[in-house]
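To begin, one chain is listed below as structure tokens, in the form predicted alone.
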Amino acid sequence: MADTDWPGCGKSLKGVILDMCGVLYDSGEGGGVAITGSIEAVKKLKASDLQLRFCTNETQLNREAFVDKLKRLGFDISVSEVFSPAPAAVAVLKERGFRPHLLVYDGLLPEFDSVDKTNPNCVVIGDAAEKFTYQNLNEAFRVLIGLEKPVLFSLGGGRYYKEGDGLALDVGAYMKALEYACDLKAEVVGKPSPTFFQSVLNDMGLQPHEALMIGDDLVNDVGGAQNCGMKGLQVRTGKYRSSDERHSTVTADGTVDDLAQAVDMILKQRH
């Protein structure tokens, strides 16, 4: 059941913002499965005049393949809509000058042909996965700590998403290992950056309170879309667990069992 205090908001929307993973599909082998009724959900969106774009912090594959993998999933994405922590990234390290150490999939490494990495003066994480060894943690730490000003990026702060067998360590856990080692402080690239949400919202050229945010994790994607300016609504799927709905510092716009569910309620707010 939906909650009873879910914001009336349909009317005055412009566009929606959907998360992927945990709302669309639940991770796993053979690239996962979509969860029920959002491919629908997806259309029905797109056949409205609400303008649509997915949020995501995927760091194990490129946006084609990823985008791809949806596809074949039943899911009609195209690239352009998709944004991802890793072309942030490309893009804050070739204005600042940095050369990263990079500590991520191997499947996401193409997005970063671009930049140098000789001679590393920063370290970039991803969910890399099987990557987190030791020997790959204390590689990135032994770069970081060799620096006189170490910087660190993160392509995401999430501490954990849903696979098929359960819940999984995300970058956010990895990522707060090294800041503690090294006494510094990452700078996320991703959800739940203001940055990352400002710049799907100047793609659809919206202002923030002409856009909803749709996600299953309570801090990165509602509570990063809140500080944004947007509303954000919590589905229960994917990584939800009920006590998010108890948080002491995030409280969703509104709470609803799924996506299909959700997207019934804003297009029928809209007639």
Given for the second form:
There are 2 protein chains.
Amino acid sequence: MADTDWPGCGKSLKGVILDMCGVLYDSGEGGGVAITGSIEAVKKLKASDLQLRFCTNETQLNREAFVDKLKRLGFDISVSEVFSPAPAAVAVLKERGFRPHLLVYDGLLPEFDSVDKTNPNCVVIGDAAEKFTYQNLNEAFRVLIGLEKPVLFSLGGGRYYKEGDGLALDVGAYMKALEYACDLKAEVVGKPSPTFFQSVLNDMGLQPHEALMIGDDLVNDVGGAQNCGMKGLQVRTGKYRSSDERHSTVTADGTVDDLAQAVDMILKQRH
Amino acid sequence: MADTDWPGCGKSLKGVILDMCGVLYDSGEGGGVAITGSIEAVKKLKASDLQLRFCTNETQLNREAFVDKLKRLGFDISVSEVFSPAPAAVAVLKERGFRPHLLVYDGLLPEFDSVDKTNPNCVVIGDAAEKFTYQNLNEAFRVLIGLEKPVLFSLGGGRYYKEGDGLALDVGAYMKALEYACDLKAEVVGKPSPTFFQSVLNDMGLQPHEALMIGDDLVNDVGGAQNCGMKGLQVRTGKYRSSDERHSTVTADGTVDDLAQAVDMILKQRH
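What would the structure be for the form predicted together with another copy of the chain, given that what you showed me was the form predicted alone?
Next comes the full complex, and the chain you just saw is listed first.
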């Protein structure tokens, strides 16, 4: 990408939001591997005058365990900088008096420790992976269909993701199954929900035009941020596909090879 | 229902199509129980000059085993009178050169004995119940996403059904999950597909206006038959709910307490 193609938030830029999987690291056996140059790129951003937050739809681990994984890969990250769907959902549940029936991965359960789960009046699903059994999905369905006003929260709405060598169904597929069975529309907590991006902006105390989102997922990262008034940059790592650059509804404000290149261009522009 | 509310196919009526579960019997432990008066009602129809066919979205048993179950309950039914999605799907697969990857209940597998299943170029899902594991659904998903033109056939598209004391997710929920993950639209084989109803009419050699469908499912039985040009009668047994009588899009041509009442009215009208 030439400098002239640059999204042009230039010197008004005050904060950067980074997607994690596919931007910082590739998932896989033993926690995955850091993407070349990304550890150094995070260091450079931290040394700059820009604010930095991390924004992920990861819902298989609680934030502490997830951040520990990233630290082991060599990243300088702390829990308070990471935004993920589960804590956002907990805030919504408490605010609106919801007691969830949970269908989530075991590793995520600690995030909901502080939430009353007796006599459920809603269902929360995450990327439950092998916990998406016929029995567990039926159980979630029966809770919903037994409610006068069934409410379903989905932690993200992804279709699928890369897992080791193959692809695996993400939470969005199971969200659609329950939506159809119960004739309802789920509330998605996480990317690309504008509420979710807005909570990150609020935490930085920034306006949308002062922030830039960098992600590998054109629709959820780039499109989601753009719907919020931010600029969105796509990296050609992770789940990037060349067809993304001629997508019918979402056009990134810029496309770069990787995070390292993105950060170098951002910092160069500020001097 | 008064005689004046009658759908009025009256003396032009030449054939009747009966849904099975919820009209003839209620499912449950040990094969279920016949609905009061339904065994006698089938006998009366068979003794009349009307043609009779049975039309079900049952996909957990092959037709032989399913008909045996009905016989044990006391019904006079033969395999050639029963139309179910699996044989219809087999015809479509052969006609269009499809080799399916099957995600169906074990009891249904014999229906597909004659179909080439090597190197699959489509996926067929039925009401696989506990075979809808995360692993099996991922496997079906990977077959679809690996095809240049992914094709998904769904044996019926029901949301859920009554199973013993509770409700259970039907094949339609899993169809929606795969549709979303693969960004495609499934082809439904079975009710309410017009092709399926038409195949029953063809077998009887009748025009749509000469046939009447009787079912407990307002949308799939009554609405599906009406979309085909037939009259559709709903019984107040099985999955009938009083809210069906003020449904926003489907209005039955008549609603009766049960099959026994429907048959008595049909036969009375012909004399």
